[in-house]
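The chain below stands alone and is given as structure tokens, in the form predicted on its own.
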Amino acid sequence: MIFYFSGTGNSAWVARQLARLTGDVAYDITNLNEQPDMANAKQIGFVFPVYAWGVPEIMAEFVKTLPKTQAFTFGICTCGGDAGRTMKRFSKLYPLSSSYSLLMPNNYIISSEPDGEDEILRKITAAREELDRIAQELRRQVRVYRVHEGALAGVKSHLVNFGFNKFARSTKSFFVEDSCNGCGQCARNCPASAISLRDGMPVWAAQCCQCLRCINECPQQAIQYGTSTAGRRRYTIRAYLPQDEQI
């Protein structure tokens, strides 16, 4: 079985593609009402995005609840660049037999524009090829550590990630423009349940996980984050997938 968390779809696509290639079942951890029976599992995987060179809190808290098993375990983190010590820190929460990082299109539009169309398609194509390779290794249960940690990995995964979780997850900068039609999609789909509707308009709790699903998936592009996101293109992987790979 493969457990995954995803904001704008990159990790969901990776988990489901890998499940198809390996014959596993993929579970969105935000939709689980109870844990699947892991007693007889021969292989357990985890797929999630890198947030500020660390494990998203929502995934970290989930794995703390899981029983340890004798199964072969693996983890894949999706990222727009380097992953830092993300997978080593994850392995302290839940020991991994194999670890990977997988380059995917950039979706953190608070800090920069998303990748261009050609670059998005190039990264998805390369990811498909890498997933084929990973699937072959998993079927043989080869122990692998293929993670692009990048420069200053320790500093990024400790100091920068600490700062992100301490300060950057504040929702104070989120706001909605007049073009909002009150559809409520952002509130329904927020994986952190941090958005509610008040008088038909979204309001945010004090903190969220900064997955940016609300900004990127808003049908009206009415949600902004300070002055950073105005005029920037939005990104979800669904727009770039063939019908048979939709998530």
Ligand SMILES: Cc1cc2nc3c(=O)[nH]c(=O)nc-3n(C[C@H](O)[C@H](O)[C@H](O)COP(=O)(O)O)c2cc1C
The other form holds:
Amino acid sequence: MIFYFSGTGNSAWVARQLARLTGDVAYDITNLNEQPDMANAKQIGFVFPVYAWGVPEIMAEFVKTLPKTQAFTFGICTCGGDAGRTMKRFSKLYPLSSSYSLLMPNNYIISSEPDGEDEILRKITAAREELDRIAQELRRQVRVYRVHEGALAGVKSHLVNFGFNKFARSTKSFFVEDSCNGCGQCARNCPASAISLRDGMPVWAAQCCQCLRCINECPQQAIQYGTSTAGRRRYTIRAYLPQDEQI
Ligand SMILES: Cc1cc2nc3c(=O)[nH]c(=O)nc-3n(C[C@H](O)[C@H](O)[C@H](O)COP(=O)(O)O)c2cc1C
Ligand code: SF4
Ligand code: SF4
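To test you: the structure above is the form predicted on its own. What is the structure of the form predicted together with the named molecule?
First the chain shown before, then all remaining chains and molecules of the complex.
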């Protein structure tokens, strides 16, 4: 079984593609009504995005509730650049036999322009090849640590990640423009239930997990974050997937 969390679809696609290759079942942790029975699982995997060189809190809290088993365990973090010590920190929460990072299109549009079309397609093509390789290694249950940690990994995964979780997850910079038609998609799809509609317009709770699904996937592109996102492209993997791989 593979448990995943995903904001804009990269990690969902990775988890589901891998499940197809390995015969596993992929579960979105935000849609689980009850914990699947893990007692007889031969293999347990986790897929999630890197947030500020660390594990998203929603995934960290989820794995803390899971029983430890004798199964072969693996984790894959998807990232736009480098992962720092994310997987080592995850392993402290839930021990992993194998750890990987997988380069995917960058969805962090509040910080910088997302990847261009060519780069997005190049990353997805390379990810398909890497997923084939990972699936082969999982079938053989060889222990692997293939994580692109990048420079200053320790500093980023400790100090910067601490700062992100403490100060950067405020929603106060989100706002909507007049093009919002009140469709409610952002509120329905927020994995942290941090958006509600007031008088037909979205309002944000004080904090969220900053997955950026709302701003990237609003059909009207009506959501902005401070002054940084006006005119910037939006990103969701859904726009780049063939019909039979839609998530
Ligand atoms: C809040 C936030 C922080 C991020 N931090 C990093 C980072 O530290 N390193 C990195 O390479 N990518 C970072 N990214 C990019 C995402 O990890 C990457 O695009 C990921 O594949 C998105 O997965 P998803 O589509 O499943 O949400 C960040 C994205 C967000 C939204
Ligand atoms: S998804 Fe976009 S258009 Fe729909 S309610 Fe939210 S902000 Fe408005
Ligand atoms: S408010 Fe937006 S960025 Fe925050 S968790 Fe919800 S969908 Fe993600």
